[in-house]
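Just one chain is shown here, as structure tokens, and it is the form predicted alone.
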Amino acid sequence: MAKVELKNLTKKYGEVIAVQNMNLTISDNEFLVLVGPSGCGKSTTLRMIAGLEEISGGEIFIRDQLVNEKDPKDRNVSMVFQNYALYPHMTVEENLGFSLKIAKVEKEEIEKRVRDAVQILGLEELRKRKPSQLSGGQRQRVAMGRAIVRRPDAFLFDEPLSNLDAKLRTQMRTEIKKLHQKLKTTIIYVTHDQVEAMTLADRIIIMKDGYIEQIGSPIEVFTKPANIFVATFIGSPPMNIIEGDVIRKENKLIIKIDDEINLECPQKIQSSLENKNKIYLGIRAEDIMPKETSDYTNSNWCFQKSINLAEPLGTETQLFFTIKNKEIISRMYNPKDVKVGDKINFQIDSNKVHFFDAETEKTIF
């Protein structure tokens, strides 16, 4: 397959700037997934890519050619849309054939590549049928093999799995996964959904407002996020972040989060708070842990709090309590009956707390 390169790619809608001086390069057979918020300019990045939307500045590479200039169709991408976009008066052996029937490929050689298609994706029992007789898990699987029979270099995915329920869209997860193994090609793959990215990468782009937040494998951004933006988008339910003041008292640095809670400064990052009076506590939810007793002897990152909310989910249930007028949320994996109103004790497993610059919000390492 190929790999593909971006350097300085660049879109504006006049003022307006949805890319900006993107440089990335993807490798041969690499699952890239770009994830972001509405509008952080990951579609357009895609577009991009296969030539459906013009650049305002920037290169392209793919397999080492620059392909600025060159239609969609000469690019040797292909891209699977959300809406399918399949023909409604064909078959699904028509779908799958059409565009190399347009590129006026060998009738023999088309009807391998379908049978090929058909085969990978299992869609032997539905060759026969029109889009309309098809559920949405099965016409994705046809807009895939569509894309799968032009052999491309790459394959572009574009929120593929959106218009698909809950359980579809798990099931969909595996049948790509899958797909990407038996292929080995390149994928590039765009979704808002942090769960998709985390499950199907190799490694993930975080995207906020046309530019690059973090690149890493899926464990590395979830356990090393470059700043709150990151921590608060990879990960559910998103990490915790409570503010506190950075005190000295007793020639030690304590953060104060509110009355009842005052935390001793882990000295890993001492030096970095030396001259600071704030900062942002990262925590995720399994990281504030219930605690069987009220004995706080052995740590200081413990407190008791007022449940608001228990949500019960079966292997855990989720408590809801406030620090400072903000929710905050505790993962609980022994469940047992808790009501609103009970007073429940925590700890922090203060090993796993991440720090941001209260100016920056950047991580503090």
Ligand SMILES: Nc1ncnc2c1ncn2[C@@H]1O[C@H](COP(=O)(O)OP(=O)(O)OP(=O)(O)O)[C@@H](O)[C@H]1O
Contents of the next structure:
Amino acid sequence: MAKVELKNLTKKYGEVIAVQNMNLTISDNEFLVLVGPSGCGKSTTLRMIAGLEEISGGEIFIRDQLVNEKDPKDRNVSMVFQNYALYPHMTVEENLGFSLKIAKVEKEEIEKRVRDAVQILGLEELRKRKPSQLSGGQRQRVAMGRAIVRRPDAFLFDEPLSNLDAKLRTQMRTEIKKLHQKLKTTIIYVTHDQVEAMTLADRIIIMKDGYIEQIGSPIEVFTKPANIFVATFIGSPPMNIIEGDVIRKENKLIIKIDDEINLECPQKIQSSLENKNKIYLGIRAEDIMPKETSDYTNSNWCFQKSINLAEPLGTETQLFFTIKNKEIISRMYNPKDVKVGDKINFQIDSNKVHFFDAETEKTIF
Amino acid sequence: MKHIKKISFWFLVLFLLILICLPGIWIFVSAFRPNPEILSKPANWIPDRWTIHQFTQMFSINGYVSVPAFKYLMNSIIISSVSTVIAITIGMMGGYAFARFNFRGKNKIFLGLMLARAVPGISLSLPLFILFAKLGIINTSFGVILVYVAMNVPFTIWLTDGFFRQIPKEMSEVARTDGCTRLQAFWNVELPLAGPGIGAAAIFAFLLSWNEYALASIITRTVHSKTLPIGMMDYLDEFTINWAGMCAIAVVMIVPALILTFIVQKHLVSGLTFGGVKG
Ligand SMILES: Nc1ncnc2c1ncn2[C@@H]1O[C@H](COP(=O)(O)OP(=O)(O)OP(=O)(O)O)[C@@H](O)[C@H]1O
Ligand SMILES: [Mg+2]
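Next up, the form predicted together with the named molecule, please; the one we just looked at was the form predicted alone.
Full assembly next; the chain just shown is listed first.
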């Protein structure tokens, strides 16, 4: 398997910039996931690596070889498309063996490799069927099989699971993970499903408008998002973002959220906020906890709000309320009946609050 | 009430069907009966005597042949087949290019091709005649083939473009990452998938050439290059018209056309099956 390197990779469609100066090294056997909203350039990146899209600038190295000028067929990467793109006129077996046939591999070898792939993916019963006679999940499996058989340097997956229903998606996700552990291959995987990204990835890349916003392990991007975009993109429900004014009061810094909520700035970040008037607080739903206490003074980051909506999900109940007309979500882990309009005391875990610059939206702390 | 409605509906259908088919049936029947009977009044719908005299006459190798229908048939077959093969080959490549590649002025060229189809062929007949006469290819099969290729290429491009467009471009992309060159991907994946469509386009082109009259009547002069539709006019004498002969030659023209039409409709109805893609 192989290392893939992108240097200043750029793609323009006329005036539209799809990918901008992308720099990235994907190491051997790494499972790299590209996430981002629709149109951010994920597919374009993948297609450039595969050689299906001409690049406007920069360089791509696979196995330390510059492949800019190489045809897709000479790059030895396999791509799995969202719509699978199985050859409709060939049986499952023929689909799997096609690349080897083109490469003029000996017949016995083809048979052996197809047999292996069929076994790995549990397709034994379906060998003689045509794609039109398969279910969505089975087609997906055949598409993966077709990629495996070639033993490529890297796999490229473009939203391979997005056509499957929720249950099958979870199941196939696990299978892809197992497959990666079994085959030990470099995988570049595109999705806009952040759960998929978190569960599969060694490293996640969050993209927006052709730029990389952050690269890091799933835990890293979750606990230390680089900016508001990443913070709200990763995690479900999305992180609550609350605007606050920084007020100086007798050599203390106060973060004023609204008339009722004035939070004392923790010691450790006071210096970072010295010369700011406005900041954004990012608080995950699980860090705004309902608190059974009569003491709801702001000093220990407690406040009281009345509930607009309560959604019991079993293990947790999500409580919705508003601060400055913005909907805020809190997670309550000890299920108890809550009615709309109930006044509830909340406490924010001040250690887990993220602080973002109001102008750049970058993380301050 | 419901029954009556249904029955009257079917009667209407039957009536229309007969109305539409009547000329055709008349031609068939007339091809197999003696000439005088055709003009009898009142019309004689079922011939008193069936005969294949006109056909033996037409195709007789030895003996006197008034109309060299066999030669015309061969001309028709050669001209239609060759022009079809050329037109579908060019059309297939053109259609593929229009469906898969982006190049400058693509839409304008496509529009131009379609406009070329919109020009009535007969309006070109005089310039064509002069041009061909000067080039010395008047009254040759080659000349007719040239005209038919020009006539059919825009048409085959248009049809095959549509068929290639229906094939998701991921098909060829995945084939190319599977180790195919563009040509191999075309040959192994896209062509088999577009095959029925291309076949149908070829048959359409063949039928257009097979039935063409206006231009052929200008460029062909003698038995050397005349096609069946033109040859049919041989039965028009100065003083007499051999209706039976005309009908017989019409049958020779119609039967292959009918068979081909049936083949086309089967392919067009069955369409292409895209099991490889979702849904
Ligand atoms: N052929 C094209 N011509 C012009 N612009 C294009 C073309 N293909 C893609 N784009 C643009 O490039 C940008 C990136 O597209 P891309 O397909 O990579 O997005 P994506 O991240 O894969 O989105 P999605 O999640 O919807 O698949 C988009 O703004 C898109 O409009
Ligand atoms: Mg995409």
